[in-house]
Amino acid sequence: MLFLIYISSGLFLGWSLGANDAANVFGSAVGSKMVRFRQAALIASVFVILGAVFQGKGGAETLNALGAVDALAGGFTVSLTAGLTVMLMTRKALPVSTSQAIVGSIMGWVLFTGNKPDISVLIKIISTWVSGPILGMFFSGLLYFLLRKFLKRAKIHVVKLDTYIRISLILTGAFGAYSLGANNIGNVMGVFMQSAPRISIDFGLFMLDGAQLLLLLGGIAIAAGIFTYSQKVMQTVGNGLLSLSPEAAIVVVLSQALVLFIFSSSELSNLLIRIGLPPIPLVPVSSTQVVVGAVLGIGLAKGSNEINFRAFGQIAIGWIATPLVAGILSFFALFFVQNVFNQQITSKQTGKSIIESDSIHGNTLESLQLDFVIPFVILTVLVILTALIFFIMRQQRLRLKAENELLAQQNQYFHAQRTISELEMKAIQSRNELLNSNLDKKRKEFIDMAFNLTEQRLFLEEIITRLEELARSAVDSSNNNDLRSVIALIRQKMSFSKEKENFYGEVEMIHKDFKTKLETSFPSLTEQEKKLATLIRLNLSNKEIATLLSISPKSVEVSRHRLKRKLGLQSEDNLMQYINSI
């Protein structure tokens, strides 16, 4: 039970690795909705565990050889500080590598305990921080070039191509998950390899020793991180860093899987030894670094103009900061674990820390603090506080600059919107003035037409009156009949039916909305009353209205009074003013 408590920090680190680095494997597939999250999580979990158990021992032993953390309390502290570093830098949105965090924590343990690190192992690990991204860049550039060339020649139908891409994403994701488990399990359980139980369990088809059982627990922790917390990270990475074409996404995942597999394959390393070549170092490689290198390789294959070198520089700064922060956290955490909680962080007597060696010579803890610990702690705290203050001030300056730029943009947007609104208002006013001008012009034309019809009617009525007088005074009956026929023709012409039809057609076209409102608000109005209201709206006189309606002016007065009542007006209300307000 105590053993499980001590390795809980490693399990926490494994959970963090699964929650973050699984996105590098299935981020594109899930982000593009080509593969469902549960399907991706299941495949990734199974193959991560398989890779961790059957191929993760070499990398874990190499990492353990770096500092040979030989006590459970020391392994617990080292793994915990690495996990805290990953969490801290992730919350600050800084690029982070689990491999670099655990190496930094181990070096903090080495410094505190006074043990000597294996320099050759350290050189191997640091060399992979450079060679890993370079290999990822090489593989991705080559594979992307070959894949594009193949697709151009194959001319696959778009439906079949979509199916092939989906299958390829699943297969490369499975291979990537296997390689991730085989390589990065060393980050999770490497510091506990010295304390692995000396047991062996037979499962029938295969046997697992104590170290592989430890790797199995780490693989299960990674799988738990994939299932519980990687969905949002997958969707973010799928639409962010790996927001590439489906073909490029396959190339990135495959390149990462190949690099991780190469640095975790003992069979491949032994093969190179047998043919007389230098062996490949079996060390944990940062999957994030390899992915960045692979994306950079595709950018170079497309053209250097597509590469954001500023973002790449920020990532490089994060890679440098990660082991330093982890080492400092590990050093101070080990001090508290040993001196406050009285836990043994190393089992080697020759590897006693500076604190313990001074105690052996009879010095008290107070004198040691005066001689070494207090000045060192004060100096380190001052350095950290200075760096923290500088970082906070820089972040505040950047935030204020961003806020000022945002306010300036909003101000420009506001002024632009106000200018547009003013222009729109002027345009509306000009259009309304033009419409009013056209309306006044049309109204004048209608009044003139009505006036002309009235004048013609009066003129014809006067002619009829004179002809009737002549007919009455005519002696010859034939002349009388002729005059009566002329009078009848004139009366027929006085109807002005064609002119009225044209007049009403133009009036209704101009006042179409007015007629619609009348019909909606006062459905009981007759057609004659609607015509009367329209003519009143034109400001025609009773005489002109009488001509157009073929009634007498007195009848117009009666009709106006009747219309007033139907509109709900009182006798003192102004009919024309009300009609113009409709």
Second form
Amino acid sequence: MLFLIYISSGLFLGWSLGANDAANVFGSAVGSKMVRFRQAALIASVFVILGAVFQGKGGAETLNALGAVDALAGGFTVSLTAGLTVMLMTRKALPVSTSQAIVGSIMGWVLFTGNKPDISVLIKIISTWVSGPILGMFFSGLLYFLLRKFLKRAKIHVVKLDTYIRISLILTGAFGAYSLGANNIGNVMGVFMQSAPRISIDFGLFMLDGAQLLLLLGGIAIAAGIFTYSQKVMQTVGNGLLSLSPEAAIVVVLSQALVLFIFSSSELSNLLIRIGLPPIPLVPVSSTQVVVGAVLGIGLAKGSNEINFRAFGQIAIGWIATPLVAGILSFFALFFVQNVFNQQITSKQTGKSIIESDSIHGNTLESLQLDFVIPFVILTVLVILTALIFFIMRQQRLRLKAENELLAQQNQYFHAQRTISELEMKAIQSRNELLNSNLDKKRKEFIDMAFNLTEQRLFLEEIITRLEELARSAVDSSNNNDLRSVIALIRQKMSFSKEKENFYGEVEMIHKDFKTKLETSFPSLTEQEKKLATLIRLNLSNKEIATLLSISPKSVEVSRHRLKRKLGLQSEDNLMQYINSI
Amino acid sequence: MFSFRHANSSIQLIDGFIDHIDKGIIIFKEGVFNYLDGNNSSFLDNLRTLSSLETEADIIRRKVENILYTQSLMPQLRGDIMRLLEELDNLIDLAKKNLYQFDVEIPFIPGELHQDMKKLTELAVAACESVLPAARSYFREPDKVKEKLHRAYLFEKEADKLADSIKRRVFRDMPNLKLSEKFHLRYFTLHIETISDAAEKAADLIGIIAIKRNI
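Next up, can you give the form predicted together with its partner chain of this protein, since the form predicted alone came first?
Shown next: the complete complex, the earlier chain at its head.
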């Protein structure tokens, strides 16, 4: 427990590193919305932990060699002051690097305890501060140049290129996160390496020793920083400093990952030794400074106009200011811890090493080997099962969402259709009403016309009767002849042939369908009977029909009877009702 | 997440959209020529074809927009791409409107102006036709865009000159025409000239967004 409290300052430093430096890896991708934050955070966390555990020892050991902080309270203070330096300088918007802060703090411890610093290690570390950004610039310039050449030749459609870029951003981001974990975990846990528990745990597939377990804790702290605080930083950095084109973002992340990987890979260093070249120093370098170098490298590849030389100046200020501030802070903090809290900040005071002095790490733990194969397998299976269940549930939820959306759309469509149908119905109804009123109006007109003709006929018959009486009583034969010719003229007019022609023309136009139906259903009907049926349909009286057909009302009655028979009706059936139903 | 399905369908739609614009402006030229030559049935046929091409182009443009936004494709470039498609769509829209105006207003174009009007139409259409290869180039080879655009600017300039000369002739050398007929001719010259102006606007946009892609 005490051990955990002591390393809490390291965990805080790890959290701060995760919150700030994950933006160097996924800032452009998240800021430009090419990759979602949750996706980026998950990938970055997993790969940071992997890098820290499997490749983080080199950098951590170099820091340890600079000044072997051999007491837990000393490690706590060194780590805390480095974290505070980063926080303070970030607040003051000064260029700062965790790597340089921790070196400054260690140097503060070395000076305070009066230990002799390993100058060769110090030179090695400082040389990487300079070579890191320069290497980043070189890599990015070269990669950018090659990528542009390739894209020019490949002529990939911009839409397809977008998918390739997304894949590349994820892959380079994963590599970048791995390298960040491998290289920068030294900053977080380097000062506690001496106090690493002497145990090893067998997970079946791999085995972790005490140092690696410490690095795992640091990696988890970085992952916590990524998940809890890096989103805002990614958005800010992605839309500000790293607001690059997606191609440039890939190059910057890849260059940074390569530089950090080179300065943390013991395999690569050993390979160089084997082929007779000098080894690569395994030192934590500032990812931010490498990124700045990489961005400048892209500017260089595009043309010197784009280079912002002020950025170099800021890096140089960081080289001097950060270790200086951290060293001073560390020196005074150690003084405070030693004299106020009476904590042992170095083993020199008691002559006991950190392991010996710590009650937790007694001889019992020294050669402890734990077999975690079964729990690890169970845990792995559980994780896979949980992921599977989560994935299936997510798919189900998405499918359900899609189905609901479809249903909502169909409902909307159905309602729209129903409204349209109702409107159409209303329109048809109003049109029918209009047609009916027009029909009634026309029917009335026809009745008026028929009534008018009947009236005229009766009036003319009256005139003829009077004229015939006058003709009979006339003495003068010439007058008699004149009267007879007037009577003939009136009788000619009484046929109303022109008016009737007009009348039938209009009636036929209105009742065209009726006539057609009548003709098809009863082909044996004569023309006169069809006319009679039409006039009955108009609801005209026998007298009016007689006038229109130029027959007597009695004859109309006979014709109606004959029509009834031809239509196949019984005597009790209503002729008018039947005709109206056709 | 890494599916190429949407990318491929968007590519097909964008290519199809540019093809529609290409066909549309060719049909516009045919339509104006048929109107001037008095081939009424062919003119009406051109009008119908152009109208359906314009409708289809609109539908394709909306489909592309839908895919780009719902699938979150190219968050940095989709705004530029949609603006480009809108500018290209504007070309076929204007062509359709112009041909409809010929159909509705039936302008009287004196025989001596027929050749000039045909030439003006050819220049406006050539400006549009020069923009389309540049638009295609934007998607695959943005650095080649510039060399394809200079023809569009040349044709637009020539179209402007010819339109001015036609208007000058109408108002100065044709006293027999009524003032209303002169106005009518001026408007139709302007309508055709507008297409070349729209081509120039599209060319400007392509130039800018291509530079943005190269940065």
